[in-house]
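Coming up is one lone chain in structure tokens, specifically the form predicted alone.
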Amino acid sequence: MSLATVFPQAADIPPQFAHKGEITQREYLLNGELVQWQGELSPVVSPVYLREGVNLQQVVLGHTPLLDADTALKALDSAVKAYDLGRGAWPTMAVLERIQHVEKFLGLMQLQRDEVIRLLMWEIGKTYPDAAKEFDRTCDYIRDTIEALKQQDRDASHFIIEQGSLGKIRRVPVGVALCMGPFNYPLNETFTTLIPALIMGNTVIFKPAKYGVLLIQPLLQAFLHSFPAGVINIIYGRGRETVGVLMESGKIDLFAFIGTNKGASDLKRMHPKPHRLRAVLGLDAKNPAIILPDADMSRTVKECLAGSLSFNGQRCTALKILFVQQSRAAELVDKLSSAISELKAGMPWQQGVAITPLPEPGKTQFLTELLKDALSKGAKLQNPGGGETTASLFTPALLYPVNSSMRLYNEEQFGPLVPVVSYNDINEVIDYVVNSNFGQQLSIFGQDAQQVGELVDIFANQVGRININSQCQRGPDSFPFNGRKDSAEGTLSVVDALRQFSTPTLVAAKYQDSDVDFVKQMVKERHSRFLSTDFLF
């Protein structure tokens, strides 16, 4: 069957799941107001194309404002003065009143659920099952993250009497925040962040991903109605021209990017200021599988098969190589191929479907080029039919033997190409963590528990997480997630992100009459929101 074919016509695709027709947004939030765009617009394309007789015809989803730099810094300005140094309305609010709006938010953002997950399928091909838990886990984070807020603001409550001295500690809002996501969790992953950073306070700029834009539109009315103005502007167009400047203003406190680190890397150099930018980072990362002689073959193949190719193994948590035994490597690449010829390519609303087209432009041409090279130095494919392509469809490659020649052994693939690696000496493959970039995750397959043990110790100072007999992967959102080296800065998780983005203030005291009379004076009388002991129910 011809990989073209795998592309539906028109008519075969089910009426709730079609292409409504082109839309066309000219409308961003700025300072409180939908305000319309009278300049370029930049095309939304899909990676689904529809075929005609022989032809494929890629769909053109819609279009969204190609924003300026002096837009930009509109939107700066706004979230500047609604934050006015600290002495804003929103990050002067009551705790409750914040949680309040969000919560307004999350009602008003369920209403589109369908819409968005149709989108997502559309606009970067995730399938409808992954898209559905894409947008009910980000409801779930919103409010996991509520309950989270209310817990720490009991936390902050009471006084502490600390060595003669009085004291209230509570987290308060940073600043002026910019929030960035990336395309292949343009919902999820973006509002782990945004959503965090509104709600201790802070004022958002928020640019959308650069892939799986269109989706945000159904929302902008939920979050002009649910919040204050200037509190949250969103902004569309390309990085270099409205990102560049808002940097360069030094006017960005907080730096939420989920992106490549040579991206952030660019990116931090340009703000003047950099003692005074707070960034939260999740980066690239070549997260390893290690596979031991004594591995549970049979889980060790169904979990590297998700683990490398869920989404098209677009996740920064893939599995991106692994390495084996050499007494094992024949079984599990026999067996790893047989799993992956079962993998049914298709369309993202169809049911069943595992590989579906990629969104990035070029994308198809850019793993052709690893896969080619990995073959010119000695890799052999090991799947039939792997690597094959048309228009944006690429179908799941498993190279083996690959080794440190190629560019496959340390370049991230972020998509469906499966390298593996043999070894003799685990010292080899202890090597190649201790030395990689990045260090985001790993995970160790065996049954010998000393020997797993002291991997875990070995690893605990190289990567932000160690999986056992497991794929690498994000959740739960109350685990921390994080990284080492080039793969993240700071730390995220329902809890952690709410650190992220406040900073801890103390009012402080002597522990005499006359001073704790005073204190007791403020908090009766309610002379001070900070100061209060209300208790949050």
The other form holds:
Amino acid sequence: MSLATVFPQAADIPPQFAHKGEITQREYLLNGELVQWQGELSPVVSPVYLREGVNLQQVVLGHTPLLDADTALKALDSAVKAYDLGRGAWPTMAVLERIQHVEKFLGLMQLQRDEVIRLLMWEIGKTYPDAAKEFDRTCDYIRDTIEALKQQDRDASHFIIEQGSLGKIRRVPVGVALCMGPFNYPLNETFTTLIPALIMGNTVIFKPAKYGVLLIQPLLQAFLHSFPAGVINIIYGRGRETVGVLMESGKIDLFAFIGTNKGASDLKRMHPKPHRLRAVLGLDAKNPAIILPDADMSRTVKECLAGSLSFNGQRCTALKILFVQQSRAAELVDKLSSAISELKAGMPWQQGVAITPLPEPGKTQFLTELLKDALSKGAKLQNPGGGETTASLFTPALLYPVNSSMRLYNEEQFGPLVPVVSYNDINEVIDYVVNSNFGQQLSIFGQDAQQVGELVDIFANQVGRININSQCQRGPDSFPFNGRKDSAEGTLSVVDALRQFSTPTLVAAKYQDSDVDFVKQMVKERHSRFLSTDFLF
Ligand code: G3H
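Switching forms now, from the form predicted alone to the form predicted in complex with ligand G3H, please provide the structure.
Below is the whole assembly, all chains and molecules, this chain first.
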């Protein structure tokens, strides 16, 4: 069957998932208003093509505003004004009131579930179950964030007495935040920084991801009706025009960015006072699986398959290189090849599909180059039909033996290529991890408690998370999510994110009768919200 026939004819698409015609979005959120942009628009195309006879036609989903630098600066002014050097209504608002705004947003957001999921499928080719999971997981994240903030506030309600000092510590906002998310989780990963930034009292400029941009449109009204003017501003357009000027202004205090380390460094460098910029970054990764001689192979294959190829390998946490001890290499490759052959290519709304069109223009060419480079240096394609491509579809390719001369050994593919390297001595793998520029996660597959335990100790100082007999992943969201070296800056989890987007402030006095009485008076007569001992029920 030719790969082109995987693309549908218009009549094949179930009505509930059909593309309802082009969405022309002119509005953007500025200072509490949905402003209509009269300038140039940027086309939004789907990775899905429609088959018409022998031709494939890429679906145009709509258009979004291509804002200019001046408009981006207006959004900045609006956020700066709402923050008002920490004296604005939002940064000084009682925690419970801010929570109520976020709860309102969550309620309105949930009304848009079907449309956001539909757009996730059309814009980035995410399957229906994964798109639904992304939406629901994001709502859960918001609920958990609210609970975590309540707990944080409860813990801060009391005073502490230490070495003759009386103190009270609360976490307060940092300033104006710029939040930018990635195309592979354009809702979830963006909101895991956006929501903590907002709820902690920062004001925000949010620029949606490059792909997965239209799906924010159904949420614009929810943002508009849930937050005071200027607290959240949503901008669109080319990064180099809009984001560059924001950084150059020196008025961004918090930079939340999920993307490449090069992109993050370029933007950070533009800030005139880098010491005043707090960055929360999720960056590149090349997570290895390490398959030991005694690994349970059926379990290893299952985890490596999902780890390398769910959402076509377009997860920062994907397993991007598999190291297998030479004695088990043939078995791994054979079983993984069979498992890959079972994966069904199709459209995001089709049941049971695993391989879907890729949203990044030029991605199939990039993957083909990596594949050719590996083949030219001695790797063999291990699964029949691997690496075939038509338009935005690319069938997964399992490559073995891969070695250090090939690009795939160190470069992040972020796509459906599965390189397998065999090793004789575990020190070869340890050297790879220790010398890698990346340090997000890794997976160890083995059954010898002593060997796995020793490897855990070796790798604990190298990566942010070690997974035992399981694939790499971000969740559960209560666990810390971070990375070392070029893979991340800062730690995210429901609780950690609240810390990243806030800073502790301490009020202290001498622990002596007169001063204690004075503090007591302020508390009793409710002269200070900061000093309040109210307990958030
Ligand atoms: O792309 C990076 C995501 O944070 C990974 O999340 O492991 O849940 O797919 P995940």
